[in-house]
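The data below hold one chain only, encoded as structure tokens and taken in the form predicted on its own.
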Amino acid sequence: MPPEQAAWWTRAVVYQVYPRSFQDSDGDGIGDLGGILRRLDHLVDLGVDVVWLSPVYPSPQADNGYDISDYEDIDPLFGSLAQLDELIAALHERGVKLVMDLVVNHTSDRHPWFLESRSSPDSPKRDWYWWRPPRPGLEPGRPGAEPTNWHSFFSGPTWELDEASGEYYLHLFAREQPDLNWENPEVRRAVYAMMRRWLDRGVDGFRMDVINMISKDVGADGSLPDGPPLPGLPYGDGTPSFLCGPRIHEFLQEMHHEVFDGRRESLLLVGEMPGVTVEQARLFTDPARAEVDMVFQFEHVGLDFDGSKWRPRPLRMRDLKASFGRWQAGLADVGWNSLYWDNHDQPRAVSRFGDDSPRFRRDSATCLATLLHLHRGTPYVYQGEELGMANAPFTGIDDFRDVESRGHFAQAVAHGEDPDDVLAAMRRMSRDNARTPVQWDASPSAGFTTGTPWIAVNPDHAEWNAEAQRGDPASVLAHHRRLIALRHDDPVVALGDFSMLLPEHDELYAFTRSLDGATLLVVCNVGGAAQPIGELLPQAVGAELVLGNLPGDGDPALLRPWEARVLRLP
């Protein structure tokens, strides 16, 4: 495709903010839209196209804002609604389109349709959730007496009881955020609605959570089937039931007929789609199909744990490697890919992909992000990435803050676990690592709040920060500044195709990007120890350095440890 051809967004680098975790501006400990409009100059510092703005909606807080009270209007934990449309304006101004997340899976348990849907089992919004009766012949409450064995993903069944009238009401995450019945469709066109709202005040587009939940496979007769037993587990596995379900395609296409036509060319359609596959995802992604512009799968953040991310284990280059490469190759010419290597779901990249000791942190931080950014793809950074930020060292379950993390160590501790063991794993896999606040400064609170942060700063913040890293042309965040600049400039980066190398090789990770005739070469050093390329990519050798991420020349036939080289070939 010729590159005054293709969609704005194969050109472009989004930035999440997790407002909670940004940056406050009234001192309540908590981040919120006042605090993104003070820190504005340095996403525009940075280069990025878009802010990915997770959830800011009125919300208990079950789930951090995943638990949507109200679709219409603005927490105020997080400020206003006329904050919202100043961030937007601000935005604008500067060139940067702003992405809400938006979750329609399920809503908040505080939300008035499951209010009203809950008051009777003769309400007009019944149907608008997935109500069903206990199994036959079993008491309400009972174990085992819920409508399927289905286990939620923050831990217990997915059922739970509404005592008043005897029915249980499906939750695929946490109690508190009930399923919504896209079945009904009723529901389709409130939610279609509520969508062109937030278009017509300005909002750019939407990172959609868990949307391809919202189909679920029920009967004609309005049954869900049970899931294949969980190993250790009293319950099912349910997602052959849920993930892309049987009419995602049809819901996507009407939702795109009823929301987007008129006015897609301007926005940004992200699906999060857990379980997606590379051929699934060429569906969801194909211009000609109408549905989103490029998926979140999670495929390469599966590969370092056994089952569950409770039981991690070391990472193998070659499997990411290889789920990378299937993942370019699958959607060379069909769809797009969406790259990324944390956020708000997952620990930090530096502690989990790269190596955080004072040695190799800034190295691997940057060799990483390096060999992100040259992939096809969009590229996406969130907050804190662009520092080298790192995980927290939690010392105990009081120190964590998350639903999912807190649920499983009640019940693996439960069920015999070690607690230090529990803990263990947590501090290498929990979602709170990824929640810690943004590390502005060396001060007390990392220059993140006046008063006590909701969750613990990092305290190696007083080393690792914006500030001390601003006008470093050294720091990791001087080399994301590059590595965005050269994505705007070079349209091999953007839209070269892709060929993976060496793809056994354990230490090396390296492929070439071409377009009309121009080719780079990336190599990067995943590793701790020098690696000689001069026989095995001996083109390497002599080549063009576009960009590096180490000082100094170094020898051409010798990659350093953690060093990441971007070529042009003859």
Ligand code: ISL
Second form
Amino acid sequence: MPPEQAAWWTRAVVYQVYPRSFQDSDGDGIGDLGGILRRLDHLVDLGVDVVWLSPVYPSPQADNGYDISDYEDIDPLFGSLAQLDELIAALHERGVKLVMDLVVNHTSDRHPWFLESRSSPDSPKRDWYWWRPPRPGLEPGRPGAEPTNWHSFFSGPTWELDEASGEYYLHLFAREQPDLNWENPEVRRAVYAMMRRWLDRGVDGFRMDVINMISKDVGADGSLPDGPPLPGLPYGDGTPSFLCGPRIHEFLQEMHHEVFDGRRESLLLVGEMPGVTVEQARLFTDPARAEVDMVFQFEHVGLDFDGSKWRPRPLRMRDLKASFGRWQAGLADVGWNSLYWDNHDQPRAVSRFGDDSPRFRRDSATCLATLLHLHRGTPYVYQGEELGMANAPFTGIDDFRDVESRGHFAQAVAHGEDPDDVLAAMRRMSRDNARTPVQWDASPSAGFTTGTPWIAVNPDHAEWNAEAQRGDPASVLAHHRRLIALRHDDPVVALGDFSMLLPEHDELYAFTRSLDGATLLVVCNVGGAAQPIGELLPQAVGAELVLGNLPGDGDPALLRPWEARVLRLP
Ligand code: ISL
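And the form predicted in complex with the ligand, for comparison with the form predicted on its own?
All chains and molecules follow, beginning with the one already shown.
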């Protein structure tokens, strides 16, 4: 496809704001819309095209806003609708789009829809959620009496008993997050109407939370099956019954026609899809099918643990290459990739896949960024990633805030695991690593708040902060600026064909991107030892350097530790 005909988001870079941790403006220790408005210069300076804003709707905050009790308003914790309008206008003035988080697999248990559904088995909204009686012959409330054996993503069973009716409701996530029943057409109509109102307000698209879980594999008689047992737990794996369920494509196409028809071109639609395969992603992102523009897949963030994220192990580079390589090839002719290392659910990439020791932190952060941004797809930068922010030095359980981490700790310790071992895994993998406040400057609360931050600021902010990096051309920040500009300027970066080199090599990550006779060669040393490349990649020696992450020219035939080079081949 000629570059001028490609969708705008092929050239775009998205920046994710997790509002609670971005910038506080009223001193309550929690970030807010006023704070984002104050930091627009940072985003403009970076050059991003889109801001994805994690949920700011009214919410009891059981899962930091992913439990929504009103889809139509803004939580006073974060500000007001007037401020959101101000933010939309201010971003649009600067040529930046705003994408909102759409969380419609579940609501909060305080949403009026759920309160009404819960009020009585005869409620007209009873069927808006998944209500089921206990397992036949078992007392409601007894362990094992749950309608299915499914394990929740946040520990414990996926079913919560409602004492009043003696029935259970389904929650794939926390008990405060009951799942909506998408089989019910009234639910779908209500969601679509809500989405249209946000678009009419000026938002430019949606990041759709766990959208591949909205279709459950329910029998004609309403039955839901047990899943295969999970090792070491009294639960089973329910995912075969709700990941990419039987009606998922139908629902997304219906949503498309009901909400996006006639205005799709200017929007960005990205579906978060745990467990999605390349083959499924081809269907979801095929423009002719009108579902979503791209998906967030999870394969590459599942390579450094055994089955559960709480059993981490080192990443083997060849596994990462095999995975990325397959996704690049699988979506080469149809569909599109999203590219990410970090988001609010993942530990910090520099600590996880790079080396956050003082010696290599800057170099590995910029190397990983180069590697990611030079793939074919739309890159997502998560707040603080552009500064090289690292995992937090959490000590005890009281340092953690996340419902997932805390639930896991309680469950694992109750099942006899050593608390120190559990904490060690949490230090590596907890989502709270991503949620410490953005490090703006070296002042005591890192410029994030004048009050007490809701989660501790990482003490390394004294050295690692935006102010220190802003004027420094060697900084992680400056490197991100260059990567984003390169995607804007060079159609080969946006659209070129991808071809993996040296797939078996564990220290070198190399690939080419080619378009209309122009070729870029990307070579990255993903480790702490120098790597000779003269024999393996002779074409790299003497080629024109378009962008590199280390100062000086170095030896053209030797990559320094964590060195990344983008070269133009003659
Ligand atoms: O974080 C995870 C890894 O353990 C996932 O299980 C995560 O919960 C999953 O990717 C879904 O994430 C999304 O939906 C959740 C919410 O907690 C996450 O923050 C959100 O990104 C429920 O709404």
